[in-house]
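Single chain ahead, written as structure tokens, the form predicted on its own.
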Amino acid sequence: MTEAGHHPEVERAGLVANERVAEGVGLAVFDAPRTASAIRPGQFVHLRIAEGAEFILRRPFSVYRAPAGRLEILYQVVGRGTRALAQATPGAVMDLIGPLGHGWLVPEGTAHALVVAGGLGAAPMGMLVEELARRGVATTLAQGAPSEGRLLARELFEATCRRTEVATDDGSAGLCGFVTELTDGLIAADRPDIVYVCGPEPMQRIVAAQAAAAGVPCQVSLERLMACGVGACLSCVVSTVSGRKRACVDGPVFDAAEVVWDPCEDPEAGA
């Protein structure tokens, strides 16, 4: 059962759309009106993206938003499933279990946050700032990729957002150089309540530290291989000061504090 007490469910969930929005990047969108009523922001569903023997093990996906009955879910094409998902025309049919895991949680009082998205750590974020501008949380973003046009989402940040600072690789767009470059400074001069990161795991320990130093709570969402997507098969274990967690029911949202970012200080590893 999900945080929200939702138990997932299998629905057939019907193609309306399907566009490249940056290079290796589409959006694709999901008739899917009981799951889209029922997730919340960080959460993810499992997709059986097509029949056939290289698609038993249905795929994870971050769902972007969930408007009116729909699941919005940008995914990059990097194997497989995703490639057989870029191709996928609209009116084609696929089942999804969802909603699936532990998502972000905005605690009581929370006034300013702190948004931290890396490259395709933009996916899972759309609902968040849409549910942080719901509740008047005062939102900035700080976004990092490798170029000016991977840098998913502007429209939604730029509109939910009270203020949003950019970092790409080659610097055609905001500061040339990576965004943890930025957060350091975002965090000390307008302290966060809280930091909430997704994005390549690296980056996320080098935020996760930045808040720690500040004494800032801080939220990450992991990413994890995953098979059944609903805790039996152990495939997407996450090492954590408590013992070794799955991602896919305890995750993939996380507390930042709780992680063991190094496998050599995982308490369990020599178990």
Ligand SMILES: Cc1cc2nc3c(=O)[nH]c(=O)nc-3n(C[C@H](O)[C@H](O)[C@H](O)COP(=O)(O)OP(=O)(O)OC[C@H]3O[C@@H](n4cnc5c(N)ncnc54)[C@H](O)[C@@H]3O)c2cc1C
Second form
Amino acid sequence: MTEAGHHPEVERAGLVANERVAEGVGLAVFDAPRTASAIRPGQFVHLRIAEGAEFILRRPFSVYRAPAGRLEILYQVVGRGTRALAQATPGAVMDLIGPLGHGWLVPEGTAHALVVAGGLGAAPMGMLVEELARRGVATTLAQGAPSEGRLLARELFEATCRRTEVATDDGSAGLCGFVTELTDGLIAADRPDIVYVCGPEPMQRIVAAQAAAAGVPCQVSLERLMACGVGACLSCVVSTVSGRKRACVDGPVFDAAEVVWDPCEDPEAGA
Amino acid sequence: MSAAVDMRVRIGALELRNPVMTASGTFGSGREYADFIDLSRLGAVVTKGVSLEPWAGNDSPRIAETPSGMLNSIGLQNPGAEAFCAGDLAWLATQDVPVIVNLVGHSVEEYRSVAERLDTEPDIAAFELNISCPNVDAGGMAFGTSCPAAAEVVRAVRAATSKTLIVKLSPNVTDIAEIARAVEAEGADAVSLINTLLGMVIDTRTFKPALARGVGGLSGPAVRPVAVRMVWQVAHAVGVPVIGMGGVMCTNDAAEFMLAGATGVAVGTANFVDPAATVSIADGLERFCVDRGLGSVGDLVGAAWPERSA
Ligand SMILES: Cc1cc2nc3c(=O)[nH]c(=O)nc-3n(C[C@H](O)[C@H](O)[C@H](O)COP(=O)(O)OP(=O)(O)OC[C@H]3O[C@@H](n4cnc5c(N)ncnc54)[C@H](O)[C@@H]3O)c2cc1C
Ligand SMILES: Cc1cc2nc3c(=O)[nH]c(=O)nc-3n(C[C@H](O)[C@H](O)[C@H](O)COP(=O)(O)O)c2cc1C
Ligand code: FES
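So the form predicted on its own is up there; where is the form predicted together with the named molecule?
Following is the full complex, with the preceding chain placed first.
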């Protein structure tokens, strides 16, 4: 069960649009009214992209937005599943399990939030920035990508956040460098009530350390390989200070202070 | 549905309402799937492996997708017998379904003590002794790959429990029938097979094995022909019931195992694809029998054997 109390179900989802939004990145829009009305920011769906010998497992995807009975998924083409998704055309039907996982929590009284998105880490931030805007939370966004053309979800972020800062590896937009060079200053200067992070794990770890040093609570969304997606198989464990937890049901969003980032520091490693 | 088919099957002292159960480690405690299916429609729920003390399992990554299958190296992560009883078992006891607990240990003594500890739990219908996990260094598969070792651990556990004892066999052996005979001789009430086949995937981008542990167990449709062959051989070799598994994805696959000689079937990897796979297969088997005019699902057991069609 999710924090919102909705049980996951299998839903047949019809693809209504599927467009390339950046190099190697697509936006798939599914008609999935049940999941769309139940899903909360930071939760995910387990999508059966195709059948056959090459596709034994489903693929987990965050939900970027869920307007009007539809689910929007922002995906990067990295392998055979996402390649098949990129080739799917409107009218295709895929089944998905959702809503799954434990999403972003917005504590009562949050006035100012810092949202940090690296690359595809923008995907689970769509519903979050909408929720923060709805609640009147002043949100600063720090976003990183290889180049300007790979900065995702710009329009939504510009429309919902009070302030946006970007960093690109090649300097084609904003700071030339890593997003972590922005976040250090933003956390120190703005003293947000909370920091939300998604992106490559090394980046999440650095931002989590910056937030911890400043005494600011921080939530991270972690990716693990997943078989069942519902908590049954223990494929997806994350090392935490209170033992190994399942990213699919206890996460994917975790309190950064709970995460044991370094495998060498996991008391249970190599057991 | 027309004329009722008798779907009951007997495994040791247990009568199951149908032959379909869950494969250990793929179904959690069942609670995780209760959102998708009515557990009371299953023959039995087989839990993940339970050890006396908590086990942390292996490091990540723990899975890799392979052609028509997957590798796993979970390593029997579990919270230990006490936490299992207070949590998963207490919940399962509220469900109308027989509970079969998969037992694991690093040594004969650990297997014996976990059986002894759980023997007093009235909500456990049977044990499945896992002497075939390829994902732990000590114990596990080591006990399932030699006749004397298999016999020794079954003897110790048999002495510790009067519950129905199923012994789960490893396919990573030269002659699985001889192991099956050895455990039957020590008092196993049934055998289940197959556990996963030892395998490996290497990532050609990183030049490293895909799994943190290096090796893992292969499951899914890729292993089905091997599993069907082994069920056929074992069912010919022993007198006790055989529970068949390995790549059962649909009704026909389940029927195939029964035709090879299995009395029950377990569904594992298929749950990840379709969380309702078990119930669909149970319903499908009933229809399969109706369509063929069979009065009892038991009529399928070993029906492919040449000596039966004479
Ligand atoms: C909770 C969660 C949310 C995610 N949200 C998004 C999202 O919004 N957008 C997006 O583009 N990607 C997202 N991912 C990653 C996405 O699941 C993988 O990129 C995708 O599964 C790759 O599939 P493939 O067949 O193209 O790749 P392949 O490498 O061919 O896949 C082989 C196997 O590895 C698994 N796999 C490979 N990479 C990953 C990965 N990074 N994480 C998890 N499993 C992986 C696949 O599911 C499959 O089982 C998310 C992952 C998780 C765990
Ligand atoms: C993720 C995973 C975890 C498993 N854990 C266990 C376990 O704890 N004990 C056990 O006896 N078998 C375990 N198995 C093996 C299965 O019960 C089953 O024997 C095997 O997967 C073949 O069936 P399948 O192809 O239907 O999955 C596990 C399999 C998988 C895929
Ligand atoms: S993916 Fe199976 S427990 Fe998380």
